[in-house]
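A single chain comes next, written as structure tokens; it is the form predicted alone.
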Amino acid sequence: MITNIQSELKDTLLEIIDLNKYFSIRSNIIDILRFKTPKKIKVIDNINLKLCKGEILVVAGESGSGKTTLAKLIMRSIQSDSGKIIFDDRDITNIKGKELLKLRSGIQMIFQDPYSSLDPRMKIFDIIKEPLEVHKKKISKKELIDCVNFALKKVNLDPDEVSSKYPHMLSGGQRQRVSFARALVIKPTLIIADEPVSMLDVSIRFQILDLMKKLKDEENVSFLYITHDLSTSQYVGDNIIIIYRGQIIEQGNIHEVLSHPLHPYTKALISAIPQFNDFQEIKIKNEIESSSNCGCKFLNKCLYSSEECKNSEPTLIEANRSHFIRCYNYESI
């Protein structure tokens, strides 16, 4: 993915090539007892992307679009069915065991819910030092304390104030900062942040986003920021991909995509945001999505579809410099 001139000059940290993932489903207990072959649903559909060092790449889309599944595939908590995942010039698609453990010291994940992602039985100090123990970092006790304190200070928490506390004694924003400190303590080069601000008060959200920008600049950490909130993505992101039903439908520089959206789905998402009230409202059909493998995935909800959209699936093309779109009729919308 080429998104802008600056990205072309940066080194690639993460590259995904033709990634696909299917989930198997059985309709009822009878099918299971009869060993009926389960139906397969494609949840990640031929995704290609690049994330450069020192970049915040936004992955946006509605709930159920496949954003978190993509994160799990990158983290290797689930296995892809086909395609490649290249991290720091190394193919990590099928690594296992000790190699996988070593990989996860370079890629860390921050989860959506700061209330359930921290062990309520552990003190904050123990929560943050745990990754150092899991990854068997051979350091002295003093170095361990220094590492934990450094991570807490980086996320604007006072070690003397919070280290001996339990998670329930902290606010939601503080807990999420602890999650960042836990990820940061082993010095990863990539952090996957899965909806990290969606459960926080509005007044706290931009503090967390500012923290992401600070860590990118000061610690050279790259971020894959997963969200359904386009208003926060514009504030923090460099580039963006829009996902619909497991497929990238639009991508490019974040300010270009949000200022001049081309796909009707992207336009509908943006027109629903109050601060983007200059955009004309774009409506979509309230119909059930088609499970057909032929044609555009957005066909049943699009008011601008043509016969071509029914017969073949559009490919991702470069509409403008560094702005890619998957739509036959974007020029006429």
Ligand SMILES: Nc1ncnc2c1ncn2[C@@H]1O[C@H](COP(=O)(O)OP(=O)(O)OP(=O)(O)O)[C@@H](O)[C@H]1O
Contents of the next structure:
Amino acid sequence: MITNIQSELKDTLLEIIDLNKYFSIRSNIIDILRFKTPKKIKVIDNINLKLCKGEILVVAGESGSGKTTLAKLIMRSIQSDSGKIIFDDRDITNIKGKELLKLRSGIQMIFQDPYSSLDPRMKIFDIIKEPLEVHKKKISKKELIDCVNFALKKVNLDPDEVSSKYPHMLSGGQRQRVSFARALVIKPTLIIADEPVSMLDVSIRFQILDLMKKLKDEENVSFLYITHDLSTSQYVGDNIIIIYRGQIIEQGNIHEVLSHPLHPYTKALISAIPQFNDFQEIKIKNEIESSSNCGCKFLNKCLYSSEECKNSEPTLIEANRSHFIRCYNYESI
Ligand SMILES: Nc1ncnc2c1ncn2[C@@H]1O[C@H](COP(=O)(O)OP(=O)(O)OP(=O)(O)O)[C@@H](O)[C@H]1O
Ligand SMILES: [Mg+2]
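Let me have the form predicted together with this ligand next, following on from the form predicted alone.
Expanding to the full complex; the earlier chain stays at the top.
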């Protein structure tokens, strides 16, 4: 099991143990007629992680690496094939019905697109009060108004100004604040924010990231912040995991990983960011990803691979304290 300094000092809120998820690739008509079993691809590959109370854990990786799938597995909107998800000391891997509904008041999700994630026919007040009606059935009308106003103020929106508006009357940044208020209103301990700023103007991005920091400090909310933008991740994150094809390839304290990346993939991602351009440029090969079952998943793209990388898959090892890496040759790159 992977631990780091922070998780030794703080309480663990979320722990994922050996999590795996496969998706079936839809068969063509001939395969169906021949009763051929559909092919499966492993989208989440033996993921282990810990997120502590009051921590912002960044999950970064290229498109299709499995970030959203990981979020859906934690939210339990899809079921894992194996592994365990422990939230607040409870095994939530297989919970159903009322227990699952209760879990959703502890974990909330914010989506990438603030334009489609809010119901255009509902006023802002009704959008924010909805989770309260679902999760807190005995709440009085006065309490309900107070909770909605509190959530709106927390995200720096004026209740008198926005409550009676519809989503189309707000800017993108204001809409994303409404998404945060909606998540916040039932006082979750964990918010999974899946690319919450990628559709927003650069000037507004930092306002939303500041909001995440504020909620972490004032409300002790933990965040799983999913992004492919490493340049903003350092601004809010405490720890980071880098995912490549469903596998954690590097993990650790965010400042340590971004200032001393060890995996060639992380190095290539970082050297492509203008703010980090004092890094030596690391290139990756423009090849199709390896479909082999043995060996490193990054093999075909790596310029530094050795015989060992072809024959067996590297495991995640601790290179330095609180810095983990999945690469045989990281010391020589
Ligand atoms: N329901 C599904 N059925 C089959 N394959 C799926 C399904 N959902 C996701 N996938 C596949 O799983 C892989 C991971 O998808 P996922 O959406 O988790 O990636 P991501 O890292 O969030 O990408 P992005 O940065 O583009 O949002 C992709 O190859 C995708 O095609
Ligand atoms: Mg995604």
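Residue numbers count along the first chain shown, from 1. Rigid core here is just the name for the largest C-alpha set that superposes within 1.5 Å across the two forms. Just so it is clear, the structure is predicted and the values come from calculations on it, not from any experiment.
- Comparing the forms between these two forms on their rigid core, the Cα displacement of Arg34 reaches 2 Å or more.
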